[in-house]
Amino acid sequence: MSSQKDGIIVILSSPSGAGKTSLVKLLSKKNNFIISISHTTRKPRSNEIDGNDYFFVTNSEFEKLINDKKFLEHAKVFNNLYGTSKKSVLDSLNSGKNVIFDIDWQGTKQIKSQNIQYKIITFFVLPPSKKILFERLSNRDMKDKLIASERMKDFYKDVKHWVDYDFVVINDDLDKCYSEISKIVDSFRFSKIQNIKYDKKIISQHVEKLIN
């Protein structure tokens, strides 16, 4: 059972590439605030230290985990295996610790369906444009363009879920987005969300010249 006292779960979600990853570590470095790190069974890009960007596992020992029953939630994205530990997240809650979840829709899914008692807020990052979103996908740590346009049809998929979140942003400048982010969930933090709203007609119309 949560208290006043205890942290609250703020989760970001987007399409690959539209740059949630950066507004996560921004997020991080406020006060009383911590990144849940994830298990994977992706391997680790170039710039990527176990146990502090990810934990990285095998697929037998990812699969343990999950008869175990140790994760608050896991997916399956782009053929790799990402999961939450359940008690490194509730014990940091229970400790006052406010824990930023980088997730896709999979995994805020199944969080909000459990129903703990720990107050929840929920991001949909959108990029800017088509356009952006294939740069920013084709300048990462990846073999080709081929990659990112593989990565392009799952962001058609992925999109369509945004009606399922609390809030989306755009994120055409990270310092605006970041601001906009961070003061929301101060709101929320002390129970001030009532008059914050987007506007949803407009987030709609920006999906539908993303899509098509």
Second form
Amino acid sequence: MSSQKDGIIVILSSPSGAGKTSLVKLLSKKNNFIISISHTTRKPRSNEIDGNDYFFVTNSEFEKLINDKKFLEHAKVFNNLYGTSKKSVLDSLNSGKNVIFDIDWQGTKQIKSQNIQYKIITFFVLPPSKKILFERLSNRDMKDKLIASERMKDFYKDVKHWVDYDFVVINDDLDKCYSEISKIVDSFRFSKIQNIKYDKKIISQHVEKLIN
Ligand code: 5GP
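Follow the form predicted on its own with the form predicted together with ligand 5GP, if you could.
Now the complete complex, all chains and molecules, led by this one.
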């Protein structure tokens, strides 16, 4: 069991381009919340800083971290490896900090299956429409529009995992979406909610529109 002093784990996942990174940044401004900084073998984008956005490592450095059992979870996403450092996360939780994870569905599944002693709440973020999703993916600093098309293909696979999350939100307005998540997180932190409910039918219809 987690102690009252321990922090909680807040996981946000989404298909690429749903605006999750902005939500994670806003959440991290809440009192006593920090973002878990992952390791990745992906090359940095022009606006990214090592140690701030990710710890950028080589494939062999990443393999060593796996072998040394340094990861709480790790996964291959879009041909790159991503992993969450066990020690930094557990140290933060033990010192009462709430830790926000921006990780994919594979990592979420791994963390949930470990039955760790901390309270976990998981959110899946959906884009408002297919058109906006493609625009967001194309506007990124990517060498090639082809990557946006590739990620669109992955979207169709990844979006199906919404069913495994505690809560699903549609990010059509950043501030509105943030405040929805923030309220739920606060209720969860102070144990005001046991069973988190959302309208599965609305989400299911929205997903249908996104994939068809
Ligand atoms: P990006 O390369 O666009 O920053 O991230 C691609 C995907 O990898 C996103 O869905 C992001 O949530 C996921 N991701 C980032 N860090 C981790 C991690 O440590 N573990 C896992 N499983 N996924 C991650």
